[in-house]
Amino acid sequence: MERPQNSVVRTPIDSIVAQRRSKNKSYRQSYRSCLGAASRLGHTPGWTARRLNTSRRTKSHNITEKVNPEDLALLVKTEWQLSYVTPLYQFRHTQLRSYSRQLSAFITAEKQQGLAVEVEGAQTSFRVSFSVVQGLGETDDDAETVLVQIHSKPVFAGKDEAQKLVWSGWLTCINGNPEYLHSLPKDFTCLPLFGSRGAENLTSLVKSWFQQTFDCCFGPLEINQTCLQWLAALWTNCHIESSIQHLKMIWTLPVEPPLQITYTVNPQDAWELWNSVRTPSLESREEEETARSIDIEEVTRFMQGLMSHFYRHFRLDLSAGRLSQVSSALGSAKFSGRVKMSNSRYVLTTLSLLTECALLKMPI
């Protein structure tokens, strides 16, 4: 059954019904964007030049109350492959309904045309389904994150049987760079973090069709060594609100043949040595308790805390090698973009930093 479509959410556009332009056209404007080139969004600050930012506050979210259950179901305890967006033009929240007729079309288009679609065996069709997940926007700048379904039935599927799931999908903003936000033109919608979840075939017709209709372009969003050292202080901040009950990193050496090297950290342990190298608090009681801010410093002496132990032990420098993964009970992130959200408190948190990452690697 398909999500009641909503009528009224944050787009930071005017709500004008846009003339289709040509596919060639389309494909012209995106191929430039992915280059780099003129494009319709013209000059933009040089936002590609800067770094993560270097503090940043933590606190948890309940968004049970805020957010469709459903929604959230969804969003947590699955993992995601990520990619990043350039801005999507003239794409208007109002129109999801239209947008939902004209993928389902497009992906009918290509099956007939002979294209592999199929999931898990041969498909007689396919429903999709926009939708606005409500409750996730963190500023009045970020626009509503969108949700992407795609279901279908088996051909030998009895008449009665309900079409399954096969794919889903979303666009989201949190916590968007307000500088970057307020120079793209009033035309362009920035929704930089995009995952996925299903057939790459789907994925990439999705993707195809978006690129099409929206002029944008998408890339590959891998979770780089800093970002995960992040998320591994992050999570371990949370620990006495919520047990991350194990911190786990995954290092690959670059040694003939590569070695791999999990470590595992007692919780107790890791939040032991990230209390010690936490920077004394200026900040009153109520604050500190709510959102402290955590800085880059802190984030880079808890990292060389942990491999100095390990060094200890084992007289190997990690140091030498790369993060390629960290994983928690309150989620799990792989250098080839692939994430995972355990914990529907700390979903902002994650996708604020994730946006942060997706508008960075963007080429415009």
Given for the second form:
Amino acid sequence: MERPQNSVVRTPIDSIVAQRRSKNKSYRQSYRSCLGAASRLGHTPGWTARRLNTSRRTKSHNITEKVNPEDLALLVKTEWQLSYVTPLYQFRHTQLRSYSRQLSAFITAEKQQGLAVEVEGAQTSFRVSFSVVQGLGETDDDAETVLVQIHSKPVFAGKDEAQKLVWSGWLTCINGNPEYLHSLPKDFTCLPLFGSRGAENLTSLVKSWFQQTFDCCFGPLEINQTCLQWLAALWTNCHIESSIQHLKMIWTLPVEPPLQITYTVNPQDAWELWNSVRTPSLESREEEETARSIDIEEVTRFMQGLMSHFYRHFRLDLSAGRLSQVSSALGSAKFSGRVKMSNSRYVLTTLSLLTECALLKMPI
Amino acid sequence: MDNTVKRLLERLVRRIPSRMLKTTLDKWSRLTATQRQSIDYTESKWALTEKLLAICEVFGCSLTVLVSPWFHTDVIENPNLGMWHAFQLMDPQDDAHSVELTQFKEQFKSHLSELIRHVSIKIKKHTDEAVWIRIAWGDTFSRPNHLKPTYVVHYLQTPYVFLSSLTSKQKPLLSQALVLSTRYQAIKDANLSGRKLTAIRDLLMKQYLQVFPTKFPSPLAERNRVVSNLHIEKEQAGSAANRHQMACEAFGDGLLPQLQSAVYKLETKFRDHTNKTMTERDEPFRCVVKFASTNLLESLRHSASSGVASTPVTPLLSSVPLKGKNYFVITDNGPGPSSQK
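Based on the form predicted on its own presented above, generate the structure block for the form predicted together with the partner chain.
Next comes the full complex, and the chain you just saw is listed first.
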């Protein structure tokens, strides 16, 4: 979908840059238009373009080599609420300190709103820190992941008590679509996936600060059916390397009152089923089992197998309902956009999938 | 005043919802009218407890005295706290059916006291033929713990017993006492559990509206039906009525007992003609399926009548009301609902 040049408002005054832009006919391409020419013809993007990649490579990455294990420990084993973010304008990784100060002042100001008199002692000071988690990106196009943490003293803390971490969040882009990333004008940084954990009011404050400062937009990221099915298959695929302990799927059926079905499969049996639906590898034997690429058809066959086994017993068609949660020892993901990664080896695979989801959900 | 009594009183007061406090305390015969009037119900529960403790100090409440009125309101009127498990007594002896209340009470108390030294038992017969037993367990060295009592509900002349809050250590003692006092020979788990006592009782004893298969089930047609689309209605009427009838036959009509969940442990072989590898496997495909809802039977009935579940309803699902169970282990060799195509 062609985007009219209303970004002219933010065009830098530097004329050289403006010239270059017009040369490259670079109106901002929408993500969907990158995926298929057909979508440029109609007024609405073609539905065929709005799909996740149909195949992906999975590789367990020993990313402790690349990434600081302390930073990694912050990401895993907690549940994050996800949102998508439109590209940030003039975000500089070099100005993180300044951002920390600005955000801290913003939060303090917002909290003080409405207080006519300076309240003694009830001042909760917020210390914000922006940091970079280096090495998390897969390709050179991926912007570095930014981690935001807010520390504050609990309300009735003693004088000497240290500030505790009350809120944390991160912005990331893993394996972002290169065409789309290249089509962005120079000053935009694309970090489409935002995860947050902590009090809801702090989350909305952080979001509004980002929106004000970088002229971006946040929106809820719902993890759709296909994505959840991908996660189920990807995690089962890793059973050989790290046991998933169980594969649990929760469906909700639209009956009155709503019926919730929790389907937990023994990990070994799930893996054997997964293995049986894989198309035989045409590539050389030397290639690692787990590094083979996985196709959407294999994922579909896997889910069909599970659902047909269920149908055989209960004569209840699970596809009439909605898959709302998938979890295993490697993590969990819910339709509402909550995700937890429990094993650092698969962080990149999960995040690439979620980055794709975020890019697809973005309205521009 | 004894610390345990204090804690017990606090806990009991806390469990009763504030709006029911007045009615509860009114039922307590120990309080005189003046004392009752002196209690201010607008105070916080904490203040109320202190007031009651002061009153109790005056005439030295013993634990059992304290417990007796609360027993009624604590559980009998709030039977939905905690999980209830159903058990069934097996192999009645000749005189099992003629056991009546006083005999049962005496026998149960004497048997249980023989088995365990310090135990506090209170038995009460409710209006609906149910016998409620409250047991506070102690052991050779400690006094009965009133903060974690076990509740037992038994319907005389039926083989059904419902238990709540029982640990595995206490289970054999209680089973023994129950079996001896009811004149049966054994007791087994009925594989039925739920939060609402009334629901599992109705289910087990089939006290809900059941529908039996008939040859000519068509009901009277209503006069002023609002029809959205005549053609669709006509086409769908037959099959919709059919589904509804079968759903009701499987689960019952009207208001159904409120069961919260059903768990199926499946250990059957994977059979799918499109997947040769898995079908040839010898080992079973192990999985556990749990159905959960605020009213499980209604959800299942609705799913059958709306077509989400194919009719006729599979025996696996209809076993819940039919057998009165909500925990099943299904294997290929098991009777009935196994190895379905």
